[in-house]
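In structure tokens, one chain follows: the form predicted on its own.
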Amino acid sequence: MSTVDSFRLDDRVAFVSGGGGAIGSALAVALGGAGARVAVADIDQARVDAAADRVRAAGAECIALAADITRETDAKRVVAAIVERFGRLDIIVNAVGGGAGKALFDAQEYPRDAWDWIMEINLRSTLVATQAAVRAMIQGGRGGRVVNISSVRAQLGINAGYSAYVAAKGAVSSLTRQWATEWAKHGINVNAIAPTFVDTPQVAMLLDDPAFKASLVSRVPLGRVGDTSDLVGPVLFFASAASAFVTGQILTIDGGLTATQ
């Protein structure tokens, strides 16, 4: 295999789990146009037609399954969806996420309710989808790949009330590293991209304010908030063959952010 050949995904079948939002979609269709057959699964019918739509229409096969990934059931119901119609499933990309835009409170305050949506929304939704995604990996017995989206915030804290949110990417982390040590054995590999602020809807509040943002890039050695298209390619090699003997990796996509710190 030539060294570009081992980007391709061809004979793979993709998931991507909270594949109707901004990132997941970008992300979706990247993987189908390295030539993966594609499931993407959303709470939202709506979001997750128009990104299959998408995925086929840069030629590769798509299934849209509307899923709440929070939920076990749920999750199981997709994956044995996507086996039933491709015969296997060999990647997940764990896009689910996000929110900490709305919840925002003080450490001291911060509320149960709001605590317990993030961690659902951002920790639950990875654990539940991994945990049937490689369930169906161990039994097709052709090894696989998990790729979770982590965070920066995983690491560094910022003034701007995001306690759960750090809380739960930090377990992400923690839970790509553990997963790769307890999945080597089945020829699972399980890594993170951890990225700083992307210009998605998500954090538009946030984004919007000029003083937050103004402070934020003056931060950021390359000058800029992160785009949808500057995860595709870490996705993609950690996705591919590419990263064969990569495994446990968090790689921080951040613009040399976190090497100021």
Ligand SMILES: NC(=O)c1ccc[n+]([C@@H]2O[C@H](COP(=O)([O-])OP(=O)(O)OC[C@H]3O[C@@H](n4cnc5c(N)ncnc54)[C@H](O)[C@@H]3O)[C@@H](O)[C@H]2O)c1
Given for the second form:
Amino acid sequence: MSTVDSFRLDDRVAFVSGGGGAIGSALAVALGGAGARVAVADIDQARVDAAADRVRAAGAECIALAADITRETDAKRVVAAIVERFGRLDIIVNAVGGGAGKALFDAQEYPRDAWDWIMEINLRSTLVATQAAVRAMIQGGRGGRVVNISSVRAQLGINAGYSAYVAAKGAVSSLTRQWATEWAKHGINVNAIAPTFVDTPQVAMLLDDPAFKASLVSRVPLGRVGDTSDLVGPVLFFASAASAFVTGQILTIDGGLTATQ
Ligand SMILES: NC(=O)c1ccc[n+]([C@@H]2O[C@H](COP(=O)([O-])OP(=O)(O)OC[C@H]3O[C@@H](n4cnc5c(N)ncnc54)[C@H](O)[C@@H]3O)[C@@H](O)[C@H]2O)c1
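Starting from the form predicted on its own above, please write out the structure of the form predicted in complex with the ligand.
Everything in the complex follows now, all chains and molecules, and the chain you saw is the first one.
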């Protein structure tokens, strides 16, 4: 296999949980473009259908599944549908999450309902989708790849009411290392990307504030916020044979922000 071919995903089946989202849909298109057959699942039917159309327009086979990925029954149903349709599952990308901008509270007052919601969509979704996917990978006996989406917030505090989000993403980073350790014996590599702000509707409220954006960008050596396209190369690396000897790693994608801290 040539070096470039080791990034190809021909014959593989990729499941993007939260594939209707800004980041999830961009990654689904990229995985399809690299040769994978793709399944996208999301709680929002219209978004997941639109994402599947984009993947198909890029030339890949794709199925769209509406599901609440915080529910174990839904996650199991989605994985069963993927295996029934494609006969295998090789890659899961966990892209359900976010919500931090809608749940900003002082740390000493952080309310339980907001805490539980942020934990559910960022941590529980990653847990139940991965458990369902990895059971199928182990049964398939061909190994696999898990790619989690953590955040630079797992490493850096932010003076903006983010307690639940940093706790959830910290747990996603820790689980990445734990799962890598436990599932290596099954040939399943587990890694995560940890982006700083990526220009998506999820963070538009913050990035639309010129003072906030200017202060943020001034601390990023590469002088800008992220774009969904910045996540594609790292995720294809983690999803493919190119990362055969890499597991349990959290790749920060932040234009150099954390290098300055
Ligand atoms: N945008 C950023 O700046 C940024 C930075 C670092 C990390 N992240 C992480 O990247 C991931 C994707 O973020 P995004 O910006 O694409 O957000 P997004 O809101 O565009 O995508 C999230 C998707 O998850 C779906 N979803 C929510 N709850 C669900 C549920 N219970 N079941 C199934 N689907 C559900 C939503 O419908 C949405 O399509 C999140 O984990 C987020 O925390 C985002």
